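Read the single chain below, which is given as structure tokens and is the form predicted on its own.
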Amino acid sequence: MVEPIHFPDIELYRGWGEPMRANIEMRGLELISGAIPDGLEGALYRCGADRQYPSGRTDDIFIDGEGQVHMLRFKDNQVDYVVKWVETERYKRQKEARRGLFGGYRNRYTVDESVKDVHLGTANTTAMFHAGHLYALKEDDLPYEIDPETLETIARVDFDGQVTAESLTAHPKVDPITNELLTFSYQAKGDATTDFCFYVFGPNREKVTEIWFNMPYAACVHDFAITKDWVVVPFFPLITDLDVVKQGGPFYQWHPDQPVHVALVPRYGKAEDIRWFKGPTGSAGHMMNAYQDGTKIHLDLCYYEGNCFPFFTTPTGERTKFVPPFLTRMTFDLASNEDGFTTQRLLNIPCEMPRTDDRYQGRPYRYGFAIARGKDASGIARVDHQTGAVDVWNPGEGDGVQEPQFVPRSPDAPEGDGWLLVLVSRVSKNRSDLAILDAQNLAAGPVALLKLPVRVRSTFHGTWVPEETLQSGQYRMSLSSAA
């Protein structure tokens, strides 16, 4: 007999937090005002988390939970929303079972025994496209290909045996310039190890560059940057230790006394290449970009002076203090003696989910945008490193927004002319709405809103895909000329 299914009331699961547990079908989104801007057409693809079943824990994170992938399809002057789970290896055994099997985060010896061999991966964190393939990851995990036009997911795949590490980032960076994938795998030999590994593939898919090296202890390195000739590695001291995963503790430990880390990784050389600085404590989980300025790489970030995952505690079990992060600039001079870097606040407004003109990516930008929280700015801001200068769009009091996704007005569009697609959590109306914004005036409020009759629970990150690319499989992107 199957036992009835209880949440736990915990603040996660209450009120916007309540689990969806759904696929959803809508063909024509309502247009609430505005009008959607001619020639956008392609699809938005976003990943995130949902309760399946409850895993019979009260120390549940938002981090955790099934994937789901969520298209909004922008086709013929109308958008489509479309979200389906998608079909893990875990999610079809928690299905047959009609329970929840899976303990704490990432912890496999909290599974039930039924499950104590199966891949812990949710695909609940990221969509990317690559090679005409889209895919949904988890960095736990080997990406899950998935069909872009109707979102059934069709295989966990290692890219025909290229990729020997157990897993790939959730962060990786599709250059839609080269329509290269840079992306890479931390503990790539298993939980706690110090492995990783950095992987180039080429347009068709084929590697280019493999490069394997040790870190400086089992860390968690949610993201990274690229630049024309090195990827930068940040790695704070979120730490595995194994013997207190086995005990059934927590993933991760913040450890305040351990030093950042810092490898420049090249792009496409070996291990005996890298260069290594370190600095003082400190976290962050998303990079805006990095480049290249003569000997120096600047690498932009949301930092936090502390740990940017409170609910993960230090080894002594201590909870810490929730710092907010501010959008910094680490700078590592390839042409200096030392091993130390320096840091500059850019914005003084917190910040969080940075994204740019994916065009520029690994290169020289002007142009940077957010979810901004705090008194003076609430909403999505765009940060204009020129001048300094900050645009916000505010969804209304005690509404939310997703992370923006930028679109480019046309492939070759001067830097920043386009669009900034967000997800707004209408909480009031336990609803969402998609906002399209002009990405050059943000104060001046949506060009079009649709609304979206249910609550988008939670996505974390995603993709913009446009038309031609979904039927080419490559983008077709230039950099503008005034660039």
Ligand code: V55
Contents of the next structure:
Amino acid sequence: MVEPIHFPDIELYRGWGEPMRANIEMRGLELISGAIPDGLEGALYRCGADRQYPSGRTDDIFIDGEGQVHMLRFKDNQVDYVVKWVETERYKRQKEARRGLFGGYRNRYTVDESVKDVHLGTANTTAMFHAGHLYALKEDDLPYEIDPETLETIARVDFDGQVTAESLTAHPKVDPITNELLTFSYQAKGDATTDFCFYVFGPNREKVTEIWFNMPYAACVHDFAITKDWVVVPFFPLITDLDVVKQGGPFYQWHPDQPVHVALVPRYGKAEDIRWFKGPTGSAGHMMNAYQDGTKIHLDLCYYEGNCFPFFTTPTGERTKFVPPFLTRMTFDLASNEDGFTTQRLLNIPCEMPRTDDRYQGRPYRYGFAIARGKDASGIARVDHQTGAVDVWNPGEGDGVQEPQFVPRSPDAPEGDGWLLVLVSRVSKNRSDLAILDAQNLAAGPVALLKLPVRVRSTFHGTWVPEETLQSGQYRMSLSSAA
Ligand code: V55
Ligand code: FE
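Okay, that was the form predicted on its own. Show me the form predicted together with this ligand next.
Zooming out: every chain and molecule, the one shown earlier first.
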């Protein structure tokens, strides 16, 4: 006998958030308007969290839950939509038990006795394609490899033993020009450890760089940024206290008394050559980009002047007040003997889920894309760092958008010349759309709109893999000669 299934009546699971719990396979989405651009062939892979079974708790948070891989496969003027659960160790154990077994977010002291040695990774955060392999990622575990056509789960992988860290980030940077993978692990030797490891893998997944160092505290390091010679790793004071976790408490607590630390790690160098910077408290989930400018390094990020995750309280249990994220530039001067940095707000509209034309990750760049959440500007936005202009597409009253994906018009198109693929939440219709926008003219509205006759409940991040890359395993993109 197993218990009947009841999800708790909490905000997270009401309305749009109601768990979907399904694999889906839809061949040929209905075209609502416009036309799919010629030559737009490849796959958009995204990951999201759903709930396989109730956890038995009422404090579930949106970043938790079993991972699903979503694929929007563009081929021969049609788009297919396929969703599959990632068959993680945890997913398989719950499927067998026919109930939730894994307790609270990342807390191994709250799991069922029968699974206390099972890896906790949910593979719910992003999809990555590198060296011919597709993966679903969660930052507290190793990658799960996924079949790029069927979305079947192949295995939890450590790159043939090359990764000794216990986890890899869900915000790796795959350089579509060099085919390098830059990635890292934080709390790399287990919960609450301060070990950090930065890795570079070459175009055939061979390890090129491995740099270990210690973080100033057991931080949540959700994202980082890269430049030509450095990687920028910010540490914000969302900190893991192992004693609290052992008592069944939250995995992170917000420490407003602690500064932000930033490590500039030499991309091909050694831990001894890391440069450290410090500033007033604040936090961010996501970086837009970074680049070198003489002796300076600029980091553009969606910055909160406080706690970006209000569901994580202070050590004394206080909830912090909501602060909106603003696109902010932090500048670090390598020539300076001081360890401070400057900050400058780039845009006065709250925004999150920042992206770029990924050929320009780590390089001087002009265009950024994000979800805008301003009173007068909400929807998908493009910011032009050269002119300061903002171009916005609003999907309609009450509707929402998920993180945009830029696709260059051709492998050597000028920066930002191409399309944005956007999942649109048609909240009142209880279904989604896929919008294809001209990335140079968002306000004009979609060049094509395809109907998803189901809710795409929530996806966090994803990646575009061109048809040729699906076939060859390598990206063959270049910077525009016009740039
Ligand atoms: C984040 C997301 C996560 C997570 C920790 O956006 C931090 C930040 C989607 O999962 O586990
Ligand atoms: Fe993220």
